[in-house]
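Read the single chain below, which is given as structure tokens and is the form predicted alone.
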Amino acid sequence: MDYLSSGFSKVDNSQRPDVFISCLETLCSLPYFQGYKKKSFQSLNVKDSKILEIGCGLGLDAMTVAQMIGEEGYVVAIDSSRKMINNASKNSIEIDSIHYCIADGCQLPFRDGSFDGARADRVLQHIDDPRKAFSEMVRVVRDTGRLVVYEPDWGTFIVSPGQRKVCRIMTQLFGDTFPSGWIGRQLPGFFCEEGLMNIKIEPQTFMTDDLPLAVKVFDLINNAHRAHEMGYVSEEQAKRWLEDLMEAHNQGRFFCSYTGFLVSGEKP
């Protein structure tokens, strides 16, 4: 079974990579994600710059940056997944200012100070050692260069309605199965520890009352089955929880939310 929380770091070994591709396409189509992404692009000051995009996925953000960057700049977009890089390359085949490569975010194949800025969007949550990956981002950015990172904090994930104990289990299990599910709250500390300046922290809260959307992007059904398989809830409790959510959706009472953090700073 492929789970969104734990599967993005293993896409190349997945039997259903389309599940992850579809999830990324859906997220990029939503106003919430478009809104913070726009802020992140603006924070980079990309005009005529050399920008590194960490964990480029389908390449959609790299394409946006490339369109903003001007004739003197370019984007280097990396991902650890060959399948994602292949998709990204196909999506942006006519854009000459993007260079794609397969690379490990914890061991970037670039010299110190190679870029004017670096950006990562929902990437560190999928890395076992996000602190090392962030240090690598800082290393490859030149002095006075900009770093911008957005990450969710899955400790803020809530779903309503449902019996309190079961809801707590379901939301905590989802967050705990990310390699770094609390990365959102850790980001400001990372920026401070690296000595970055002019740090700006912007909380961004996502909310939806659309159960089918929440099922797709938060893996609610698979997560409920996993909770049963791991012995955290009974089969009846998992079934009842999903039924409660559907009933609430039909009555206009379903609600789901989490908070992410957009953090930016400047290398001294």
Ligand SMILES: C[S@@+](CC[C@H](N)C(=O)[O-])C[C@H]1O[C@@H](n2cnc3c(N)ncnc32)[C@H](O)[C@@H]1O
Second form
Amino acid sequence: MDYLSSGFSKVDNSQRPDVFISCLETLCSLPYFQGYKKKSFQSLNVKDSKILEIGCGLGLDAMTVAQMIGEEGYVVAIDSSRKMINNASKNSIEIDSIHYCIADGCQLPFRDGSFDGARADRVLQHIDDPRKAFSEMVRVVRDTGRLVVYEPDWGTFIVSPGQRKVCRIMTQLFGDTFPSGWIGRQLPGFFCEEGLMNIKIEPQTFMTDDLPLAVKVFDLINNAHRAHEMGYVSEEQAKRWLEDLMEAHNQGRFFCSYTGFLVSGEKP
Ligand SMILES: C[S@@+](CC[C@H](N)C(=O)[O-])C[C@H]1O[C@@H](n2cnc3c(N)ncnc32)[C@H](O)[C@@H]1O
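If the structure you just shared is the form predicted alone, then what does the corresponding form predicted together with the named molecule look like?
All chains and molecules follow, beginning with the one already shown.
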């Protein structure tokens, strides 16, 4: 079974890469994601710059950045997944100023100080050693260059209604099955430890009352089945939880949210 929380770290091994691709397409279409992404682009100061995008996925953000930079600039977009890079390359075939590359965020194939800025969006959560990936981003950015990262903190994940004990298990299991599900709260510390200056931390809360959307992007049904398979809840409890959510949705009282953190800073 491909779970969204653990599967993004190895999309190429998945039998259903379309599930991950479709999830990214849905997220990109939502106003919340468009809103913080726009802030992150502004914070990068991309004019005539060389920008590195880590974990570019379908390449949609790399395309936006490429359209914002002047003729002197370019974007290098990396992803560890060949399937993602193939999709991204197809999506932006007519844009000359993007260069795609398959690479691991923890071992960037670039010299120190090669870029004016670097950006990562919901990538470090999928990496076992996010500190290493972040310090690689810092290494390849030049002095006075900018770093901008957005990551969720799954310790803030709320799904309502539902019996408190069962809800707690479901949301905790979802967060704990990301390689780095608490990265949101760790990110400001990473910026400090790397000696970055002018650090700005912006919490961004996502909310929805749309159960089908939450099922798709937060894997609620697969996660409930997994909670049962792992012995955390009975089959009856998992079934009842999902039924309660459906009933709440039909009555317009389903609620789901999490907080992500947009953190930016400058290399001294
Ligand atoms: C949730 S997606 C986000 C994609 C894109 N940044 C966006 O905002 O739509 C995470 C991406 O990170 C990539 N990824 C996971 N682990 C990685 C690693 N170690 N190095 C580089 N990319 C990685 C995945 O293949 C996937 O494309």
